[in-house]
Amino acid sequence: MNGTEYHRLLGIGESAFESLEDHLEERNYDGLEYRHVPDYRRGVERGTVLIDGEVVRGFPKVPRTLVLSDGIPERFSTVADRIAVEEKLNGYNVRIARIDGEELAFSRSGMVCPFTTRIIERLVDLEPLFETHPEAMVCGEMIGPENPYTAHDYPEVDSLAFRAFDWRDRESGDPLPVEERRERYERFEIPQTRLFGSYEIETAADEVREIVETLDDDGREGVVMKSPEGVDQLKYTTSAANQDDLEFAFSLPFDYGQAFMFRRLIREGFQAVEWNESDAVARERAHELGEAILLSMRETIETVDDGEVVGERHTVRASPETVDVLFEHLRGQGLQLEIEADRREDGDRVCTFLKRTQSTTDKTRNYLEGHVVQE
């Protein structure tokens, strides 16, 4: 397909899409080569695809809001009386879609992932939906601690499993109303995020903390609120979905970004002043916060002390040809493998590997041989 037709379904100028031209990556997938938008550019949403003559639309970045009274009303009192709140969970996040009769799963970059496009059929039938509604793009989460991606345990989900989150339109990247939405799933028999109810704009900051308070005791992520059309969105995480992500960015200081750390530490910031917690309740707070800094780093630096490298493990289940596709994936990005674990299970490859990060090694093992630090 040619640009004009292409810069059409996109619904922006040639001039436009010509500028876009010059940032998209091309990529192959299993012979079929597609180019993909990397970086928000242009007003075309970050992993929108061009393949074989179609588009697939990148998934819209979701506001966060770091003060429930204030955000909720803020995000919502001119679009809707009311929000859906549904949860918001700890994996990665994928776009599948039907091209040319075959689905494929596109990560949030736009990538295709060979891993997810040849395991999610085992975790999900989706020919019917496609079969009824070719132009859907369904959007969901993969949960689970056998995860290449983000590792987390769901005491649901003892291997990896799909959670839909949104069902849009692959060309325009309109999405369908929420209950709409979670009826078709329903109808499909494709499992869903967990719906928390509706609620009116002015009660629902209240009603919203009441469930960041039990998913934060049960060490869950965080919750989603969505305008009735499902267009406005607005997340907001627990204090255990921060920790753990500062205990994690802690673990391999050298490799995550300061601003990585730095907004995670305000939205705690925040969290404790619109909590009106106690000086007390205050310090266990910080003392948390502390233990999920220190301790982690200090692992980290013990491990690199004894002559071992650091990184992100991950365990994975799944055919042999398809642990072989997803190290071929992983490895073309530049990642640096090590297989720690490898064995057969009821006819899958069961793998536990380490990506190596190399910088927090490095550095690590620098200032432990007495490198100065400049400050």
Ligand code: ATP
Contents of the next structure:
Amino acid sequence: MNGTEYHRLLGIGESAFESLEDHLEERNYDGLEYRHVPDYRRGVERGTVLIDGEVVRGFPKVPRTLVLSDGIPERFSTVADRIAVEEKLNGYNVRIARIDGEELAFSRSGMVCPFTTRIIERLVDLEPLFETHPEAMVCGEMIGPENPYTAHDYPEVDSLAFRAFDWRDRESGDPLPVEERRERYERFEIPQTRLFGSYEIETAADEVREIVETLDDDGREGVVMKSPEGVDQLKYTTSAANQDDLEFAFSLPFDYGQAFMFRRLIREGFQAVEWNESDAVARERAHELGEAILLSMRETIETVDDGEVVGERHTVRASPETVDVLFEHLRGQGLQLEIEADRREDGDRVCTFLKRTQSTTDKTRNYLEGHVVQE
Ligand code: ATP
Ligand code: MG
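What I would like now is the form predicted together with adenosine-5'-triphosphate, since the data block earlier showed the form predicted alone; can you produce it?
Following is the full complex, with the preceding chain placed first.
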């Protein structure tokens, strides 16, 4: 298909499409050439894919509020009187679409993920859904400890699971209203993220705060609030999630952007104020924050001091073929992998590997060797 037709599908002008084309990344999945929008640009969602004459829209960026009481009305009062509050799950985003008869799983940035494309079949049967709604884009989170991208423990997930949180038109990116989406997924027996309820905007902040406190106690990530039409979204996270992220980032301090850490620290500040914490409670938060930062950093420095390398550790459990294509895919993206454990279980290959993060290993070693800094 040529650019002229794609620009029509995307709903943008010809010249806008031409300038977008320079920024498209070209890839190949199983002999199928495709292009995607790898980063944020105006006009077209990041993660949008042009494949086989079809468009698969990116999943929109979800804005965040640092303060519930003012953020909720600010975001929603002009578009709705109520909001639906769903759980925000901590895993990795996936969109599944049927292209030329084949169900493909796309990453946030619009790459076909060969691992997810294969493993999803085990987790959910999307066949009946795509038979009835071939234009659907099934959006959800892959959660659980055994995956190659974002591992987080959920007591209800042993290895890996899929939870739907959105249903959009593949081409336009328009979502279904929340209620309709939930009914449809229920009908197709697709597991979904939890819905806490629907609340009036005026009183929502108090309700959401209570929900977030419970989620925080359970070490869960947070909530995504949505207008009933599903168009407007807003996220808010627990302190547990902020601190987990900080712990992780400070375990690889020279590989994670400083902005990543700074933003999470700021969130803690605003939450402490909005929740009107007593000195004692704020001190406890400060203590936990300090532990998240320092203890993880200390462990990394000690690991490097022992002559080992550091990185992101993941475990995957899948067929040997799936693990092979995953490693090929990750290496193809320039990642250096170190296989730490590799065994067979019930026909599956269960593999623990490290994505080496070179900057942290190198810089830490330099500092340990007494490298003097001008600061
Ligand atoms: P972005 O904000 O651009 O989506 P991010 O990496 O900053 O990217 P998060 O902070 O994790 O993302 O928040 C948004 C993501 O949360 C979504 O992309 C989606 O993968 C995930 N998510 C989990 N649960 C939900 C839910 N119930 N509704 C919508 N998104 C959800
Ligand atoms: Mg996330």
